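Taking the form predicted alone, here's one chain by itself in C-alpha coordinates.
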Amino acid sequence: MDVGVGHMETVTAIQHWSERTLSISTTRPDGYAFRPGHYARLSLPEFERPLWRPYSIVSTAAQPQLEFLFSIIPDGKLTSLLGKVEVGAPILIDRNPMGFFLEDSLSPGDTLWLLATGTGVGPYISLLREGQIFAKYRQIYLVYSVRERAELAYDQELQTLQRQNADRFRYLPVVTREPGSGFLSERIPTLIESGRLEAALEVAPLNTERDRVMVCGNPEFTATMRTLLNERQFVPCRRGLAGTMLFEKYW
(Lines of atoms letter the chains of each structure in order from A and count residues from 1; the text may use other names and numbers.)
(Lines give C-alpha, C1' and ligand atoms only; values in the text may rest on other atoms or scores of the structure.)
(Ligands and ions follow the chains in the order given, each with its own letter.)
Protein backbone atom coordinates (compact mmCIF):
# COMPACT_ATOMS: atom_id res chain seq x y z
CA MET A 1 0.00 0.00 0.00
CA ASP A 2 1.34 3.41 -1.01
CA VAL A 3 1.10 5.72 2.01
CA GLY A 4 2.56 8.86 0.44
CA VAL A 5 6.03 8.48 1.99
CA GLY A 6 6.57 4.99 0.56
CA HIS A 7 4.99 1.55 0.51
CA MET A 8 3.52 0.05 3.68
CA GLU A 9 4.32 -3.66 3.45
CA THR A 10 4.25 -6.62 5.84
CA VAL A 11 7.03 -8.75 7.33
CA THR A 12 6.44 -12.34 6.15
CA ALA A 13 9.51 -14.21 7.46
CA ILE A 14 12.52 -13.72 9.72
CA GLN A 15 15.77 -15.73 9.70
CA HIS A 16 18.21 -15.23 12.57
CA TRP A 17 21.76 -16.15 11.54
CA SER A 18 23.41 -15.02 14.78
CA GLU A 19 22.57 -12.81 17.73
CA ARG A 20 23.18 -9.71 15.64
CA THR A 21 22.65 -10.81 12.04
CA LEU A 22 19.27 -11.60 10.48
CA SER A 23 17.26 -11.58 7.29
CA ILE A 24 13.76 -10.19 6.93
CA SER A 25 11.35 -11.01 4.10
CA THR A 26 8.44 -8.72 3.25
CA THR A 27 5.58 -8.46 0.84
CA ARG A 28 6.53 -6.75 -2.40
CA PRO A 29 4.92 -3.54 -3.63
CA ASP A 30 3.03 -3.81 -6.90
CA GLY A 31 5.26 -2.96 -9.83
CA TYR A 32 8.41 -2.84 -7.69
CA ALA A 33 11.14 -3.55 -10.27
CA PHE A 34 14.80 -3.98 -9.39
CA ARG A 35 17.98 -5.78 -10.43
CA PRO A 36 20.59 -7.69 -8.40
CA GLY A 37 22.80 -5.07 -6.77
CA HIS A 38 20.04 -2.56 -6.10
CA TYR A 39 19.16 -1.57 -2.56
CA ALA A 40 15.97 -0.37 -0.89
CA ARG A 41 15.50 2.16 1.87
CA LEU A 42 13.51 0.81 4.82
CA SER A 43 11.87 2.40 7.83
CA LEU A 44 9.20 1.59 10.42
CA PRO A 45 5.84 3.29 11.04
CA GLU A 46 6.83 4.02 14.66
CA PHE A 47 8.68 7.12 13.50
CA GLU A 48 6.71 10.33 13.02
CA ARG A 49 8.79 10.93 9.91
CA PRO A 50 10.43 7.93 8.14
CA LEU A 51 13.98 7.21 9.26
CA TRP A 52 15.24 5.74 6.00
CA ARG A 53 18.24 3.39 5.96
CA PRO A 54 19.58 1.52 2.88
CA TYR A 55 19.64 -2.29 2.73
CA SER A 56 20.71 -4.44 -0.21
CA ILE A 57 17.98 -6.59 -1.73
CA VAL A 58 18.85 -10.28 -1.36
CA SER A 59 15.92 -11.72 -3.30
CA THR A 60 15.77 -11.90 -7.09
CA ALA A 61 13.56 -9.91 -9.40
CA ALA A 62 11.50 -13.05 -10.08
CA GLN A 63 10.63 -13.74 -6.44
CA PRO A 64 7.25 -12.52 -5.14
CA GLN A 65 8.72 -11.20 -1.88
CA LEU A 66 11.60 -8.91 -0.94
CA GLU A 67 14.41 -10.08 1.33
CA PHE A 68 16.97 -8.02 3.23
CA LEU A 69 20.05 -8.90 5.28
CA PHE A 70 21.28 -6.65 8.07
CA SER A 71 23.18 -6.52 11.35
CA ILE A 72 21.71 -5.07 14.51
CA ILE A 73 23.56 -2.01 15.76
CA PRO A 74 22.84 -1.84 19.52
CA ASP A 75 22.44 1.95 19.57
CA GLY A 76 21.07 2.17 16.02
CA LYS A 77 17.77 4.02 15.92
CA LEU A 78 16.38 1.76 13.20
CA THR A 79 18.21 -1.59 13.41
CA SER A 80 17.61 -1.87 17.15
CA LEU A 81 13.88 -1.86 16.32
CA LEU A 82 14.15 -3.94 13.15
CA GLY A 83 15.81 -6.64 15.22
CA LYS A 84 12.63 -6.92 17.30
CA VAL A 85 9.98 -7.00 14.57
CA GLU A 86 7.81 -10.08 14.25
CA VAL A 87 6.10 -11.76 11.33
CA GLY A 88 2.99 -9.79 10.45
CA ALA A 89 4.48 -6.44 11.50
CA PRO A 90 4.22 -3.44 9.14
CA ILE A 91 7.36 -2.08 7.50
CA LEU A 92 7.95 0.91 5.23
CA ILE A 93 9.76 0.52 1.91
CA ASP A 94 10.76 3.63 -0.05
CA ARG A 95 9.10 4.12 -3.41
CA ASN A 96 11.93 3.00 -5.70
CA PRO A 97 15.08 0.84 -5.47
CA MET A 98 18.40 2.62 -5.82
CA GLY A 99 22.08 2.08 -6.49
CA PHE A 100 24.68 1.41 -9.14
CA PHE A 101 26.27 -1.79 -7.82
CA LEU A 102 25.31 -3.64 -10.99
CA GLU A 103 27.54 -6.33 -12.45
CA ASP A 104 27.03 -5.23 -16.04
CA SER A 105 28.86 -2.00 -15.17
CA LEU A 106 32.04 -4.09 -15.48
CA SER A 107 33.83 -4.63 -18.77
CA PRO A 108 33.79 -8.24 -20.06
CA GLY A 109 36.20 -10.56 -18.28
CA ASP A 110 37.08 -14.18 -17.68
CA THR A 111 36.80 -14.40 -13.89
CA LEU A 112 34.54 -12.58 -11.44
CA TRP A 113 35.61 -12.01 -7.83
CA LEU A 114 32.85 -11.19 -5.33
CA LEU A 115 34.46 -9.84 -2.15
CA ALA A 116 32.32 -9.16 0.92
CA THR A 117 32.49 -8.45 4.62
CA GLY A 118 29.51 -8.99 6.91
CA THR A 119 26.16 -8.14 5.39
CA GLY A 120 27.94 -7.01 2.22
CA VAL A 121 27.26 -10.52 0.91
CA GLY A 122 23.59 -9.56 0.34
CA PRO A 123 23.74 -8.30 -3.26
CA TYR A 124 25.86 -11.30 -4.26
CA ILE A 125 23.19 -13.69 -3.02
CA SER A 126 20.69 -11.96 -5.30
CA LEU A 127 23.13 -12.09 -8.23
CA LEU A 128 23.93 -15.79 -7.71
CA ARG A 129 20.31 -16.77 -7.15
CA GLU A 130 19.31 -15.13 -10.41
CA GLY A 131 21.91 -17.30 -12.13
CA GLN A 132 22.55 -15.38 -15.35
CA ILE A 133 26.04 -14.58 -14.12
CA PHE A 134 27.15 -18.18 -14.71
CA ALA A 135 26.79 -17.71 -18.45
CA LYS A 136 29.08 -14.65 -18.46
CA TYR A 137 32.19 -15.87 -16.60
CA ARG A 138 34.34 -18.95 -16.78
CA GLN A 139 34.93 -18.79 -13.01
CA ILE A 140 33.26 -17.00 -10.11
CA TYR A 141 34.85 -16.71 -6.65
CA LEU A 142 32.89 -15.50 -3.63
CA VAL A 143 35.12 -14.56 -0.67
CA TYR A 144 33.01 -13.78 2.38
CA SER A 145 34.57 -12.49 5.61
CA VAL A 146 32.88 -12.33 9.03
CA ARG A 147 34.12 -12.09 12.60
CA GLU A 148 32.56 -15.33 13.89
CA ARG A 149 31.42 -18.45 12.08
CA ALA A 150 27.80 -17.99 13.23
CA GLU A 151 27.64 -14.79 11.19
CA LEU A 152 28.07 -16.62 7.87
CA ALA A 153 24.59 -15.88 6.54
CA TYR A 154 23.38 -18.13 3.70
CA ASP A 155 26.32 -20.48 4.32
CA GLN A 156 24.38 -23.67 3.52
CA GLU A 157 22.84 -22.12 0.41
CA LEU A 158 26.29 -21.10 -0.82
CA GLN A 159 27.75 -24.52 -0.12
CA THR A 160 24.91 -26.11 -2.10
CA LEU A 161 25.46 -23.66 -4.95
CA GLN A 162 29.15 -24.59 -5.01
CA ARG A 163 28.33 -28.31 -5.23
CA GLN A 164 25.87 -27.66 -8.05
CA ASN A 165 28.37 -25.53 -9.98
CA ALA A 166 31.64 -27.13 -8.95
CA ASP A 167 33.33 -26.32 -12.25
CA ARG A 168 32.31 -22.63 -12.23
CA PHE A 169 31.83 -21.39 -8.67
CA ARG A 170 34.00 -21.39 -5.53
CA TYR A 171 32.87 -20.17 -2.12
CA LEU A 172 35.57 -19.25 0.39
CA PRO A 173 34.43 -18.15 3.86
CA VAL A 174 36.87 -16.22 6.06
CA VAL A 175 36.43 -16.03 9.85
CA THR A 176 38.66 -13.42 11.49
CA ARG A 177 38.01 -13.87 15.23
CA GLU A 178 38.03 -17.64 15.63
CA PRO A 179 41.62 -18.75 15.02
CA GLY A 180 42.00 -22.49 14.76
CA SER A 181 38.49 -22.88 13.35
CA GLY A 182 39.79 -24.25 10.06
CA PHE A 183 38.94 -21.10 8.11
CA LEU A 184 41.31 -18.48 6.81
CA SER A 185 41.42 -15.90 9.59
CA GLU A 186 43.13 -12.80 8.20
CA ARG A 187 41.31 -9.91 6.59
CA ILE A 188 40.70 -10.16 2.85
CA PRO A 189 43.14 -7.36 1.83
CA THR A 190 45.89 -8.99 3.94
CA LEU A 191 45.18 -12.37 2.34
CA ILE A 192 45.45 -10.83 -1.14
CA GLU A 193 48.65 -8.94 -0.37
CA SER A 194 50.30 -12.08 1.00
CA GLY A 195 49.05 -14.30 -1.83
CA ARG A 196 47.29 -16.62 0.63
CA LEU A 197 43.85 -15.95 -0.83
CA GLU A 198 44.76 -17.05 -4.33
CA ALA A 199 46.79 -19.95 -2.89
CA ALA A 200 43.73 -21.17 -0.96
CA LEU A 201 41.74 -21.19 -4.19
CA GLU A 202 44.70 -22.53 -6.20
CA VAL A 203 44.46 -19.74 -8.77
CA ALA A 204 46.80 -17.13 -10.22
CA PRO A 205 47.12 -13.70 -8.53
CA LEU A 206 44.53 -11.05 -9.37
CA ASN A 207 45.15 -9.68 -12.84
CA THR A 208 43.29 -6.81 -14.48
CA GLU A 209 43.37 -8.42 -17.93
CA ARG A 210 41.52 -11.51 -16.74
CA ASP A 211 39.71 -10.63 -13.51
CA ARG A 212 36.78 -8.41 -12.62
CA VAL A 213 36.21 -7.50 -8.97
CA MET A 214 33.14 -6.44 -7.01
CA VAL A 215 33.60 -5.18 -3.43
CA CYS A 216 30.89 -4.72 -0.81
CA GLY A 217 31.38 -4.27 2.91
CA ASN A 218 32.34 -1.87 5.66
CA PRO A 219 34.01 1.44 4.71
CA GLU A 220 37.47 0.48 6.02
CA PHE A 221 37.43 -2.70 3.95
CA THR A 222 36.31 -0.98 0.76
CA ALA A 223 38.84 1.85 1.17
CA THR A 224 41.69 -0.63 1.65
CA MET A 225 40.55 -2.71 -1.31
CA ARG A 226 40.30 0.36 -3.52
CA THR A 227 43.93 1.26 -2.75
CA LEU A 228 45.11 -2.32 -3.27
CA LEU A 229 43.32 -2.72 -6.60
CA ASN A 230 44.44 0.70 -7.80
CA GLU A 231 48.01 -0.40 -7.21
CA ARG A 232 47.33 -3.41 -9.44
CA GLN A 233 46.01 -1.17 -12.23
CA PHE A 234 42.31 -2.04 -11.86
CA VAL A 235 40.02 0.68 -13.22
CA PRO A 236 36.90 1.89 -11.37
CA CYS A 237 33.51 1.80 -13.04
CA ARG A 238 31.97 5.19 -13.66
CA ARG A 239 28.49 5.99 -14.83
CA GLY A 240 28.45 5.19 -18.52
CA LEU A 241 32.06 3.93 -18.50
CA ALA A 242 32.85 0.25 -17.85
CA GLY A 243 35.75 -0.65 -15.56
CA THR A 244 37.41 -3.65 -13.96
CA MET A 245 36.44 -3.01 -10.32
CA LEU A 246 33.11 -2.02 -8.81
CA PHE A 247 32.29 -0.84 -5.28
CA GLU A 248 29.04 -0.52 -3.37
CA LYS A 249 28.81 3.08 -2.13
CA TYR A 250 25.63 3.42 -0.04
CA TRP A 251 27.39 3.02 3.31
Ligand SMILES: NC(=O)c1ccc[n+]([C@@H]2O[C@H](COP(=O)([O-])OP(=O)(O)OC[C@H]3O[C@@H](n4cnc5c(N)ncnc54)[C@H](OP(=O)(O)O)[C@@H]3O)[C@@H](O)[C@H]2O)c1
Second form
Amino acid sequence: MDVGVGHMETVTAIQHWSERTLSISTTRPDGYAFRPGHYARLSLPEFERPLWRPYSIVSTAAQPQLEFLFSIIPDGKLTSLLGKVEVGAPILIDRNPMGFFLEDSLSPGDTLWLLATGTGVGPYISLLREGQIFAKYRQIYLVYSVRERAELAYDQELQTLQRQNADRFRYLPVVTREPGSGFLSERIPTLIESGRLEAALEVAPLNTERDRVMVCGNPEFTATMRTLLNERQFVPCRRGLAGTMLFEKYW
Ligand SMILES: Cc1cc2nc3c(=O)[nH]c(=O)nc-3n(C[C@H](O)[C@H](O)[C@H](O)COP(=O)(O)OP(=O)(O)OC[C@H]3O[C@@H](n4cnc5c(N)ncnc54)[C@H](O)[C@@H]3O)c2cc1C
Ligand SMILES: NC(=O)c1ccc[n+]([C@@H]2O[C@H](COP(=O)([O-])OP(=O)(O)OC[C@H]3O[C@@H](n4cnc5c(N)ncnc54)[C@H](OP(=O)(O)O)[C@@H]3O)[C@@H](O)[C@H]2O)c1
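The block above covers the form predicted alone; next, return the form predicted together with this ligand.
Let us now look at the entire complex, which starts with that chain.
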Protein backbone atom coordinates (compact mmCIF):
# COMPACT_ATOMS: atom_id res chain seq x y z
CA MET A 1 0.00 0.00 0.00
CA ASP A 2 1.41 3.40 -0.98
CA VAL A 3 1.51 5.62 2.11
CA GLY A 4 3.11 8.70 0.58
CA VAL A 5 6.68 8.20 1.89
CA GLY A 6 6.87 4.66 0.46
CA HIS A 7 5.07 1.31 0.49
CA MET A 8 3.64 -0.09 3.72
CA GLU A 9 4.12 -3.85 3.40
CA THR A 10 3.76 -6.81 5.80
CA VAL A 11 6.36 -9.17 7.24
CA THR A 12 5.43 -12.67 6.03
CA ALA A 13 8.30 -14.84 7.32
CA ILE A 14 11.34 -14.63 9.56
CA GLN A 15 14.28 -17.02 9.56
CA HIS A 16 16.88 -16.84 12.30
CA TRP A 17 20.33 -18.07 11.27
CA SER A 18 22.05 -17.12 14.51
CA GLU A 19 21.25 -14.94 17.51
CA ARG A 20 22.03 -11.81 15.52
CA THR A 21 21.65 -12.81 11.88
CA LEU A 22 18.24 -13.25 10.28
CA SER A 23 16.24 -13.02 7.09
CA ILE A 24 12.91 -11.29 6.78
CA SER A 25 10.43 -11.82 3.95
CA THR A 26 7.77 -9.26 3.15
CA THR A 27 4.88 -8.76 0.78
CA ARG A 28 6.04 -7.15 -2.46
CA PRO A 29 4.62 -3.83 -3.62
CA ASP A 30 2.64 -3.96 -6.87
CA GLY A 31 4.88 -3.45 -9.90
CA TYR A 32 8.06 -3.53 -7.79
CA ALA A 33 10.65 -4.45 -10.47
CA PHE A 34 14.27 -5.18 -9.57
CA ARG A 35 17.31 -7.21 -10.58
CA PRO A 36 19.85 -9.19 -8.52
CA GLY A 37 22.20 -6.65 -6.94
CA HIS A 38 19.56 -4.02 -6.34
CA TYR A 39 18.79 -2.89 -2.82
CA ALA A 40 15.63 -1.59 -1.17
CA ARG A 41 15.53 1.03 1.53
CA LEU A 42 13.64 -0.20 4.59
CA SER A 43 12.20 1.47 7.65
CA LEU A 44 9.58 0.84 10.32
CA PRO A 45 6.41 2.81 11.09
CA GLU A 46 7.68 3.34 14.68
CA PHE A 47 9.73 6.29 13.44
CA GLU A 48 7.96 9.61 13.04
CA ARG A 49 9.91 10.21 9.85
CA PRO A 50 11.25 7.10 8.01
CA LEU A 51 14.75 6.10 9.11
CA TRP A 52 15.77 4.56 5.80
CA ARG A 53 18.54 1.96 5.59
CA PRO A 54 19.52 0.14 2.39
CA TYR A 55 19.31 -3.69 2.24
CA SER A 56 20.29 -5.89 -0.70
CA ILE A 57 17.38 -7.92 -2.05
CA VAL A 58 17.99 -11.64 -1.56
CA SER A 59 14.93 -12.84 -3.49
CA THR A 60 14.47 -12.74 -7.27
CA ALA A 61 11.98 -10.98 -9.49
CA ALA A 62 10.27 -14.35 -10.06
CA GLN A 63 9.47 -14.71 -6.36
CA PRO A 64 6.22 -13.19 -5.06
CA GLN A 65 7.81 -11.85 -1.86
CA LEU A 66 10.82 -9.69 -1.05
CA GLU A 67 13.52 -11.17 1.16
CA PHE A 68 16.35 -9.46 3.07
CA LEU A 69 19.25 -10.72 5.18
CA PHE A 70 20.60 -8.63 7.99
CA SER A 71 22.65 -8.56 11.17
CA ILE A 72 21.38 -6.97 14.33
CA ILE A 73 23.97 -4.28 15.08
CA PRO A 74 24.40 -3.59 18.80
CA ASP A 75 22.70 -0.20 19.36
CA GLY A 76 21.91 -0.05 15.62
CA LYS A 77 19.06 2.42 15.20
CA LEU A 78 17.04 0.36 12.74
CA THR A 79 18.31 -3.21 13.18
CA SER A 80 17.74 -3.25 16.94
CA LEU A 81 14.03 -2.82 16.12
CA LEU A 82 14.03 -4.93 12.93
CA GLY A 83 15.40 -7.81 15.03
CA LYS A 84 12.21 -7.77 17.11
CA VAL A 85 9.55 -7.64 14.39
CA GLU A 86 7.11 -10.51 14.14
CA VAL A 87 5.23 -12.06 11.24
CA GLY A 88 2.29 -9.81 10.41
CA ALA A 89 4.09 -6.61 11.41
CA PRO A 90 4.06 -3.62 9.05
CA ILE A 91 7.33 -2.61 7.38
CA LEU A 92 8.10 0.40 5.18
CA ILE A 93 9.77 -0.10 1.81
CA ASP A 94 10.98 2.89 -0.17
CA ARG A 95 9.26 3.55 -3.46
CA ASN A 96 11.89 2.13 -5.85
CA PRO A 97 14.81 -0.33 -5.66
CA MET A 98 18.23 1.15 -6.39
CA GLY A 99 21.87 0.29 -6.88
CA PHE A 100 24.72 -0.43 -9.27
CA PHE A 101 25.97 -3.78 -7.96
CA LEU A 102 24.80 -5.46 -11.15
CA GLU A 103 26.73 -8.37 -12.60
CA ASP A 104 26.20 -7.22 -16.18
CA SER A 105 28.36 -4.16 -15.43
CA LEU A 106 31.30 -6.57 -15.78
CA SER A 107 32.91 -7.31 -19.12
CA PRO A 108 32.47 -10.93 -20.27
CA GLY A 109 34.76 -13.44 -18.54
CA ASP A 110 35.32 -17.13 -18.00
CA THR A 111 35.07 -17.33 -14.19
CA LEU A 112 32.99 -15.26 -11.80
CA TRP A 113 34.20 -14.83 -8.21
CA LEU A 114 31.58 -13.74 -5.69
CA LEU A 115 33.37 -12.59 -2.53
CA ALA A 116 31.38 -11.71 0.60
CA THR A 117 31.78 -10.92 4.26
CA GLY A 118 28.79 -11.32 6.58
CA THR A 119 25.46 -10.21 5.16
CA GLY A 120 27.27 -9.24 1.95
CA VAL A 121 26.27 -12.69 0.65
CA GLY A 122 22.68 -11.42 0.12
CA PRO A 123 22.95 -10.10 -3.45
CA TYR A 124 24.75 -13.29 -4.53
CA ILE A 125 21.86 -15.44 -3.30
CA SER A 126 19.57 -13.44 -5.58
CA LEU A 127 22.01 -13.76 -8.49
CA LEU A 128 22.42 -17.54 -7.99
CA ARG A 129 18.70 -18.15 -7.50
CA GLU A 130 17.90 -16.24 -10.66
CA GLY A 131 20.41 -18.42 -12.43
CA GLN A 132 21.23 -16.47 -15.60
CA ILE A 133 24.92 -16.32 -14.60
CA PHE A 134 25.17 -20.08 -15.08
CA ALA A 135 24.75 -19.49 -18.82
CA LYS A 136 27.34 -16.69 -18.84
CA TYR A 137 30.29 -18.18 -16.93
CA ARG A 138 32.06 -21.50 -17.18
CA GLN A 139 32.85 -21.40 -13.46
CA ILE A 140 31.39 -19.55 -10.47
CA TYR A 141 33.04 -19.44 -7.04
CA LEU A 142 31.28 -18.07 -3.98
CA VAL A 143 33.65 -17.27 -1.11
CA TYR A 144 31.72 -16.32 2.02
CA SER A 145 33.43 -15.22 5.22
CA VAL A 146 31.77 -15.13 8.65
CA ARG A 147 33.07 -15.13 12.20
CA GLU A 148 31.33 -18.29 13.33
CA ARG A 149 29.83 -21.21 11.49
CA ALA A 150 26.32 -20.48 12.84
CA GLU A 151 26.37 -17.21 10.90
CA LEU A 152 26.61 -18.95 7.51
CA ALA A 153 23.17 -17.88 6.31
CA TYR A 154 21.75 -19.88 3.37
CA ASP A 155 24.38 -22.58 3.94
CA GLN A 156 22.03 -25.48 3.07
CA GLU A 157 20.69 -23.72 -0.03
CA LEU A 158 24.26 -23.06 -1.20
CA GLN A 159 25.32 -26.65 -0.58
CA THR A 160 22.32 -27.87 -2.59
CA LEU A 161 23.14 -25.48 -5.40
CA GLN A 162 26.70 -26.80 -5.41
CA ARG A 163 25.48 -30.38 -5.66
CA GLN A 164 23.13 -29.44 -8.52
CA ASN A 165 25.86 -27.58 -10.42
CA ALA A 166 28.90 -29.59 -9.37
CA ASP A 167 30.82 -28.84 -12.57
CA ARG A 168 30.06 -25.09 -12.55
CA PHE A 169 29.65 -23.81 -9.01
CA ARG A 170 31.83 -24.04 -5.89
CA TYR A 171 30.79 -22.71 -2.49
CA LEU A 172 33.68 -21.93 -0.16
CA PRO A 173 32.69 -20.90 3.37
CA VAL A 174 35.36 -19.14 5.43
CA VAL A 175 34.98 -19.21 9.24
CA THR A 176 37.43 -16.88 10.93
CA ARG A 177 36.76 -17.21 14.66
CA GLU A 178 36.12 -20.88 15.28
CA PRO A 179 39.47 -22.66 15.38
CA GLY A 180 39.28 -26.30 14.40
CA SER A 181 36.00 -25.88 12.48
CA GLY A 182 37.62 -27.42 9.41
CA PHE A 183 36.76 -24.44 7.18
CA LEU A 184 39.21 -22.04 5.59
CA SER A 185 39.89 -19.68 8.50
CA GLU A 186 41.91 -16.71 7.24
CA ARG A 187 40.36 -13.51 5.91
CA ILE A 188 39.63 -13.54 2.18
CA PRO A 189 42.35 -10.99 1.18
CA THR A 190 44.97 -13.01 3.12
CA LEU A 191 43.83 -16.20 1.40
CA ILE A 192 44.18 -14.52 -1.99
CA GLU A 193 47.52 -12.82 -1.26
CA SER A 194 49.03 -16.13 -0.16
CA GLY A 195 47.46 -18.06 -3.06
CA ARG A 196 45.75 -20.40 -0.58
CA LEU A 197 42.26 -19.65 -1.89
CA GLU A 198 43.13 -20.56 -5.47
CA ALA A 199 45.13 -23.55 -4.18
CA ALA A 200 42.03 -24.78 -2.31
CA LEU A 201 40.15 -24.65 -5.63
CA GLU A 202 43.11 -25.97 -7.61
CA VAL A 203 43.05 -23.05 -10.05
CA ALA A 204 45.64 -20.49 -11.20
CA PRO A 205 45.91 -17.20 -9.25
CA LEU A 206 43.28 -14.54 -9.95
CA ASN A 207 43.95 -12.83 -13.27
CA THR A 208 42.09 -10.44 -15.55
CA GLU A 209 42.26 -12.79 -18.54
CA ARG A 210 40.03 -15.35 -16.89
CA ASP A 211 38.34 -13.80 -13.88
CA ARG A 212 35.63 -11.29 -13.03
CA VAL A 213 35.24 -10.38 -9.37
CA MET A 214 32.35 -9.04 -7.28
CA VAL A 215 33.09 -7.92 -3.71
CA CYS A 216 30.44 -7.14 -1.09
CA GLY A 217 30.31 -6.38 2.63
CA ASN A 218 32.62 -4.90 5.24
CA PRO A 219 34.11 -1.57 4.03
CA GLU A 220 37.68 -2.40 5.11
CA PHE A 221 37.37 -5.68 3.24
CA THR A 222 36.12 -3.98 0.06
CA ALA A 223 38.94 -1.39 0.30
CA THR A 224 41.63 -4.06 0.77
CA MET A 225 40.24 -6.11 -2.11
CA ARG A 226 40.18 -3.05 -4.36
CA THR A 227 43.90 -2.44 -3.69
CA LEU A 228 44.80 -6.10 -4.08
CA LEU A 229 42.91 -6.51 -7.35
CA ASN A 230 44.15 -3.18 -8.65
CA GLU A 231 47.70 -4.46 -8.23
CA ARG A 232 46.70 -7.37 -10.46
CA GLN A 233 45.41 -4.99 -13.15
CA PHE A 234 41.70 -5.46 -12.45
CA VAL A 235 39.67 -2.40 -13.47
CA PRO A 236 36.59 -1.12 -11.60
CA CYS A 237 33.26 -0.79 -13.42
CA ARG A 238 32.29 2.80 -14.01
CA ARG A 239 28.83 3.90 -14.96
CA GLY A 240 28.37 2.85 -18.58
CA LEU A 241 31.91 1.40 -18.79
CA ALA A 242 32.40 -2.33 -18.21
CA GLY A 243 35.19 -3.37 -15.85
CA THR A 244 36.65 -6.53 -14.37
CA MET A 245 35.82 -5.90 -10.69
CA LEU A 246 32.70 -4.57 -8.95
CA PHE A 247 32.13 -3.47 -5.35
CA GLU A 248 29.31 -2.95 -2.85
CA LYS A 249 30.35 -1.38 0.45
CA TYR A 250 27.80 -1.83 3.25
CA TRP A 251 28.77 0.91 5.66
C1 LIG B 1 24.05 -0.52 -0.64
C2 LIG B 1 23.93 -1.09 0.76
C3 LIG B 1 23.33 -2.31 0.95
C4 LIG B 1 23.24 -2.84 2.24
N5 LIG B 1 22.69 -4.06 2.39
C6 LIG B 1 22.67 -4.64 3.62
C7 LIG B 1 22.17 -5.95 3.79
O8 LIG B 1 21.71 -6.60 2.85
N9 LIG B 1 22.19 -6.47 5.04
C10 LIG B 1 22.69 -5.76 6.11
O11 LIG B 1 22.70 -6.32 7.23
N12 LIG B 1 23.15 -4.53 5.97
C13 LIG B 1 23.14 -3.94 4.76
N14 LIG B 1 23.60 -2.67 4.63
C15 LIG B 1 23.87 -1.90 5.87
C16 LIG B 1 22.54 -1.32 6.38
O17 LIG B 1 22.04 -0.38 5.46
C18 LIG B 1 22.66 -0.60 7.74
O19 LIG B 1 23.76 0.25 7.73
C20 LIG B 1 22.79 -1.57 8.88
O21 LIG B 1 21.71 -2.50 8.93
C22 LIG B 1 22.85 -0.85 10.23
O23 LIG B 1 21.71 -0.04 10.40
P24 LIG B 1 21.33 0.46 11.86
O25 LIG B 1 20.39 1.60 11.71
O26 LIG B 1 20.86 -0.67 12.71
O27 LIG B 1 22.73 0.92 12.44
P28 LIG B 1 23.25 2.39 12.70
O29 LIG B 1 22.66 2.92 13.96
O30 LIG B 1 23.08 3.20 11.46
O31 LIG B 1 24.81 2.03 12.93
C32 LIG B 1 25.65 1.91 11.80
C33 LIG B 1 26.96 1.20 12.19
O34 LIG B 1 26.74 -0.22 12.26
C35 LIG B 1 27.79 -0.91 11.61
N36 LIG B 1 27.22 -1.67 10.47
C37 LIG B 1 26.36 -1.23 9.54
N38 LIG B 1 25.97 -2.22 8.70
C39 LIG B 1 26.59 -3.31 9.11
C40 LIG B 1 26.59 -4.65 8.66
N41 LIG B 1 25.84 -5.10 7.62
N42 LIG B 1 27.36 -5.53 9.32
C43 LIG B 1 28.11 -5.11 10.33
N44 LIG B 1 28.16 -3.85 10.83
C45 LIG B 1 27.41 -2.96 10.22
C46 LIG B 1 28.79 0.12 11.19
O47 LIG B 1 29.76 0.25 12.21
C48 LIG B 1 27.99 1.40 11.09
O49 LIG B 1 28.73 2.54 11.26
C50 LIG B 1 23.72 -2.12 3.35
C51 LIG B 1 24.28 -0.87 3.15
C52 LIG B 1 24.42 -0.36 1.88
C53 LIG B 1 25.07 0.98 1.69
N1 LIG C 1 29.76 -11.89 14.79
C2 LIG C 1 29.53 -11.77 16.10
O3 LIG C 1 29.58 -12.73 16.84
C4 LIG C 1 29.16 -10.44 16.68
C5 LIG C 1 28.68 -10.42 17.95
C6 LIG C 1 28.27 -9.20 18.49
C7 LIG C 1 28.38 -8.06 17.76
N8 LIG C 1 28.87 -8.07 16.53
C9 LIG C 1 28.95 -6.80 15.78
O10 LIG C 1 28.25 -6.90 14.56
C11 LIG C 1 28.96 -6.19 13.53
C12 LIG C 1 29.14 -7.03 12.33
O13 LIG C 1 29.78 -8.27 12.59
P14 LIG C 1 29.86 -9.38 11.44
O15 LIG C 1 30.60 -10.53 12.04
O16 LIG C 1 28.55 -9.61 10.83
O17 LIG C 1 30.69 -8.64 10.30
P18 LIG C 1 32.24 -8.46 10.12
O19 LIG C 1 32.87 -7.92 11.36
O20 LIG C 1 32.38 -7.68 8.88
O21 LIG C 1 32.82 -9.97 9.91
C22 LIG C 1 32.34 -10.87 8.92
C23 LIG C 1 33.51 -11.61 8.31
O24 LIG C 1 34.32 -10.66 7.63
C25 LIG C 1 35.66 -10.76 8.08
N26 LIG C 1 36.29 -9.46 8.04
C27 LIG C 1 36.11 -8.43 8.89
N28 LIG C 1 36.88 -7.39 8.52
C29 LIG C 1 37.56 -7.78 7.42
C30 LIG C 1 38.53 -7.16 6.61
N31 LIG C 1 38.94 -5.92 6.83
N32 LIG C 1 39.04 -7.87 5.57
C33 LIG C 1 38.62 -9.12 5.34
N34 LIG C 1 37.72 -9.77 6.08
C35 LIG C 1 37.19 -9.10 7.11
C36 LIG C 1 35.56 -11.28 9.49
O37 LIG C 1 36.80 -11.83 9.86
P38 LIG C 1 37.41 -11.62 11.36
O39 LIG C 1 36.72 -12.63 12.22
O40 LIG C 1 38.86 -11.90 11.15
O41 LIG C 1 37.13 -10.21 11.78
C42 LIG C 1 34.42 -12.27 9.34
O43 LIG C 1 34.90 -13.48 8.81
C44 LIG C 1 30.27 -5.72 14.13
O45 LIG C 1 30.17 -4.31 14.26
C46 LIG C 1 30.37 -6.41 15.48
O47 LIG C 1 30.87 -5.53 16.44
C48 LIG C 1 29.26 -9.26 15.95
